[in-house]
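The form predicted alone is given below as one chain in structure tokens.
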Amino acid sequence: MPDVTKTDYIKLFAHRFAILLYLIFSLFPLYWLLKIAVTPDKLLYSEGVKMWPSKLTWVNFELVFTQSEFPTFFINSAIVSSATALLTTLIAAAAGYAFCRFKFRGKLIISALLLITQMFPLVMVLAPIYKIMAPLGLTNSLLGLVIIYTAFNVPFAVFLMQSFFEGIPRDLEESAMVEGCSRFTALRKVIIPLTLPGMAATLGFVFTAAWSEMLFALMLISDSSVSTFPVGLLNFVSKFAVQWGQMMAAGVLALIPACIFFVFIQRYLVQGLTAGAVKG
């Protein structure tokens, strides 16, 4: 057993301390979100800056459910985010497999076009997209949001899935085909099970991106009945005041589905994020 020197202890302490600082930096905004959500409105300014209020209340959460349209916004965001994540992952998996396994005319051009779409700020395409969507009747529509979110998430998701497919040896697929499997059967029984971590990583990325997107939702949606959660938060901001307690309570509630979603895919997500770290 190697001897542990004083330098090793210092390095270990510095490593743990750095992780602790990172956790505090990352989690403090969430803590402050919860703190304001459970603070009575009259104490928000009278007590000044305190790490924890002297009195707690759940009124803000009750008001969010009973006197706002938050449940509608919540359901709309869940529908749009789930549909976008599933549709994007399916398209990206198919395209990523094609880019990885096949040679076809225009492959480099298509890859370059997909890459170019990630180079422009979204603000530049707001007006053209609205001009396209309005005549099709896709404004004030959850379907319109799903189409837009899918279109803008597919390029990155394709490259992500392609990297996972490239990490799977071709020999496995060819062996299955030698044993009598068709390419589709080999894909379904051999390749797809091995790429489940990658698909989970892609699913999680797209779900998070769609859940928090506000720019397109604000532009395409004007009817509160089909508004998503990020746009719905603006309802807590009036001309003369901001309902901080209710806004923060809504923010806390909006974290719940994302947390539940990642709990279910955590096992695959960790495998997907570490896939390719060791070659062979």
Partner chain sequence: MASITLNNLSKHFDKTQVLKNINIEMLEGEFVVLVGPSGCGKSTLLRSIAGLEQISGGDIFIGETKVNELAPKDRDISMVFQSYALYPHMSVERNMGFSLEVQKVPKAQIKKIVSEVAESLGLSQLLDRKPKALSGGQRQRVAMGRAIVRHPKAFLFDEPLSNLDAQLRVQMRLEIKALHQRLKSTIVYVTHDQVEAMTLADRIVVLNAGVIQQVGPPLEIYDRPANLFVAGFMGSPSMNFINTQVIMDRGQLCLQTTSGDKLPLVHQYQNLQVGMHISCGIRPEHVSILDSGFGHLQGRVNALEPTGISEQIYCDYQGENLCIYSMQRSGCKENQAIALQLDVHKLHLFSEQTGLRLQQLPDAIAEYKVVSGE
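In this text, all values refer to a predicted model and were calculated from it rather than measured experimentally. Superpose the two forms; the largest set of C-alphas matching within 1.5 Å is the rigid core. Positions refer to the first chain, counted from 1. Compared with the form predicted together with its partner chain:
After superposing the rigid core, the Cα of L215 is displaced by less than 2 Å between the two forms. The rigid-core alignment places the CA of S225 less than 2 Å apart between the two forms. The two forms, fitted on the rigid core, differ between the two forms by 2 Å or more at the CA of A254.
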Given for the second form:
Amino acid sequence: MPDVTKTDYIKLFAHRFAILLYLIFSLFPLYWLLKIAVTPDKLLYSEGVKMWPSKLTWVNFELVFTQSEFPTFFINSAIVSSATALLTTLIAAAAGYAFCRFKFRGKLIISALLLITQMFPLVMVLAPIYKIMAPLGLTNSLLGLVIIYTAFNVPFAVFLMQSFFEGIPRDLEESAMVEGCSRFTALRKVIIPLTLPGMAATLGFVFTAAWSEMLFALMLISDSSVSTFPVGLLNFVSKFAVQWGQMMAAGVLALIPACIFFVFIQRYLVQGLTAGAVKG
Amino acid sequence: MASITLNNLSKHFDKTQVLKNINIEMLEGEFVVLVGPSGCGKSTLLRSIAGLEQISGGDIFIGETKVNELAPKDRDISMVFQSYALYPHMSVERNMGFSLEVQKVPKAQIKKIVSEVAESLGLSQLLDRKPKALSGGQRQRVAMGRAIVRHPKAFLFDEPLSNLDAQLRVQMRLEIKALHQRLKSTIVYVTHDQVEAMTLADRIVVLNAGVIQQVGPPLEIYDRPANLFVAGFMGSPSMNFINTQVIMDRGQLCLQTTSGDKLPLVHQYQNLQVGMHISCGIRPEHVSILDSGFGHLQGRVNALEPTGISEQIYCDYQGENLCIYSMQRSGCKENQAIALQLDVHKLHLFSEQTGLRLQQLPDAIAEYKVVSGE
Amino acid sequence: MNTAVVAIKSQKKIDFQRVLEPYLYLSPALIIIALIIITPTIVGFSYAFQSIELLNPFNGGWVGLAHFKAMFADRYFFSALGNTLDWTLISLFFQFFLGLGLALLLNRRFSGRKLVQALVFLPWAVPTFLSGLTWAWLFNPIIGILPHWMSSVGLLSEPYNILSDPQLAMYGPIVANVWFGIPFFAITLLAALQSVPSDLYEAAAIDGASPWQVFVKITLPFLAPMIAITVMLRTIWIANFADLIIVMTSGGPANSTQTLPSYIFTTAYRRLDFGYASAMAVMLLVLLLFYTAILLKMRSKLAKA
Ligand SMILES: Nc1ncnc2c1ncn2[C@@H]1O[C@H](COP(=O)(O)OP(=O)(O)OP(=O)(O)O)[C@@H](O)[C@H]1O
Ligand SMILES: [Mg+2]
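Target state, the form predicted together with its partner chain; input state, the form predicted alone:
Full assembly next; the chain just shown is listed first.
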């Protein structure tokens, strides 16, 4: 017996130690971002590579809020991401419902099509989309971004919503239909309320995806008043490359909404990824 | 309440035919039980009546109205699902009142109706709970309450008791029976359970592979199964079958088994001819073990299943397994040779060729009645 | 007669509705995908055979295979192709094995597992532009600590920024990519691991299998189909993924980190040469399809064997 416990302790220790290494690797970059953001500019060159500065400051955050365009970028990103999330979830809920509860001609082809769009190189449509959007006045416009993001997020969201609908027994809506509901009323009164958590998860997914998208934004947006966060931050970086503290403070701000949603959708990650198993 | 009439109803999924030419007339207030092996199309038939499946041919009438094209919501029918299908996000009260809510009945009235029905089902204490917080039997009751609340033209039940334990099942069975007597409603009820079918039904419909085998009152089906399938399906333990041939033995018609034993025929049967191959059915309770003598047949005990109140003995005869059901404890041992006596008044004759029952002729039935009256 | 006709008509109407209903629910999704993904893809395909340079609007029209000929003479194209291969394979290798390790570690009960899981998966939620910037900053000797560590371990002669060293620059985005991609593999593999029926493990334990035997004989075969499909899809995804490179190095220095997608993006975004960019995109697509076809073929061969 004592032998067994000894090797068990060693195994336990190795397990915890390995987990600790992963934790450090995952969190250290984010920690560093925060650390530089709260380091006073004066100390950067002398203490920039220390693990913790001798003095803390909120000046960088204040500057970002008051003296830069970041609030605009932040609001633009929030508008685009929320609108995309709402629109995508609605569209995907309808399509997911059709996939889950109907048999129809072309079902297989359509779902194969959705899957294929997931494997397409984005760069392939970059140029044509610019060319198509420009004459419609949809470049330099938040609406243009919302439309594009919605289109590119719909396929995955459909898979997700379909899997959520499939988790709801068919009996429930059939029962409602026998009890006097039309299919649509049954959907509204019985199915939708039960799918709300799933819809929230889809909303969160799409929001984070839209929040971090940057290739289309870089391509289509040049005007800083309609810049989203990635565009604004990258422009700022290339123009004011030495204002480290401010950049990192802005970075921390960009991180916050994503992290909030992450905590919220974490539970659904596994379900979502196994449903689509495709998207990053 | 209304009658339900099915005329030449058929249904296929893609290429597989699931229901073939179903004709039944269910009377107003009648309790009809659908039985049949798994996959024979019971649920499909029920769902077709409810409008959840689109039928491929024939007509469905509820009352005088042809409902082929009506959406489920317009058929005015209640259905109780095997899974109960209670809405998890609604309280018991809302679950029960849902159909009225959809019909835009005033709230106060809904509350009144629901509380009355809940009272009658003993659910009054549970109205605020969510389905998750209910026991199996309570859920079952809520599902029934939900169906009752709206006074539909008919009730459809799809194996409503199969998720309950044995005791609760007996209790709910009695409650459903009482409910039917109180509401005088038309009920179509699907079940696997023989006892449920026998005790609840005014009439039983036996279905196999999408075809109706027999329709009739429970005892009629038990006593005079129309064909080999019904004979083997209804009754537990199920009927024994012995391969025989009709012979004339010293001026008396007999059934001779393959190994040469003879069973005298004491009744007259339609279309019976000497030389015919007959599958002779005998229910386990009509076979007894003789203490002495040879009896009709001699078998060897394969297995014994005492249940306390009764005993089932399985024995080997001509390589077939014969079951004997006895209210006495026989004291037999495995491998013991036994002599079997058959109640020859209770033989069921089926043509091996067609599988159909050979009907006893009327005069014989009179005699049969006298005998069974003893 | 009359009523029969009416009945047939209403039957037709109902059939019509039943047939159309699913398409009604699907239509918004189909329309937006057709307009925003499919149409531009087809248009993009046609661009590959045209000259479309926004900076040079007079230079238009069909050019046949000229772009493809130019591609074969383009030194940068081939170096980008090689870089794409390095970028994809190295990233994939580390993402997969580190992800598998993490999944195995998390597939055990321990107190605080939920919290640990949320924290180690966090990089996945970090917006890609921010991951890129964060790692770019970490590699900067003024504000980042990595060069100092590397030089003190002896990896670098002095603390300088590897992102500006053509020899080493590619490792910058790769490290960021590995950091960002581990959670994806860990999550999918963890889900697969948790779907292995526990009675299999119990049976193996009764048979006296060692942990390693259990892993090789039970866990791996069970995970294999899942691994195959995830790795295939992930390869394509990584090969197409340009964000980190664009943020961290923009393909520099001296094109040493230019992968095919980043090169295509730069060609379209900086030089506004849509024709050539589209031709390269078509090429990339063809290569990826080729890769997928080979992989699927190999899989069906293996399945038969
Ligand atoms: N949607 C469907 N598509 C294709 N075939 C179906 C469908 N629904 C049912 N079937 C088939 O129709 C047959 C009858 O099914 P049904 O559910 O009516 O059987 P059942 O008698 O209720 O069986 P059980 O007693 O097991 O509930 C089965 O063979 C089944 O496989
Ligand atoms: Mg059924």
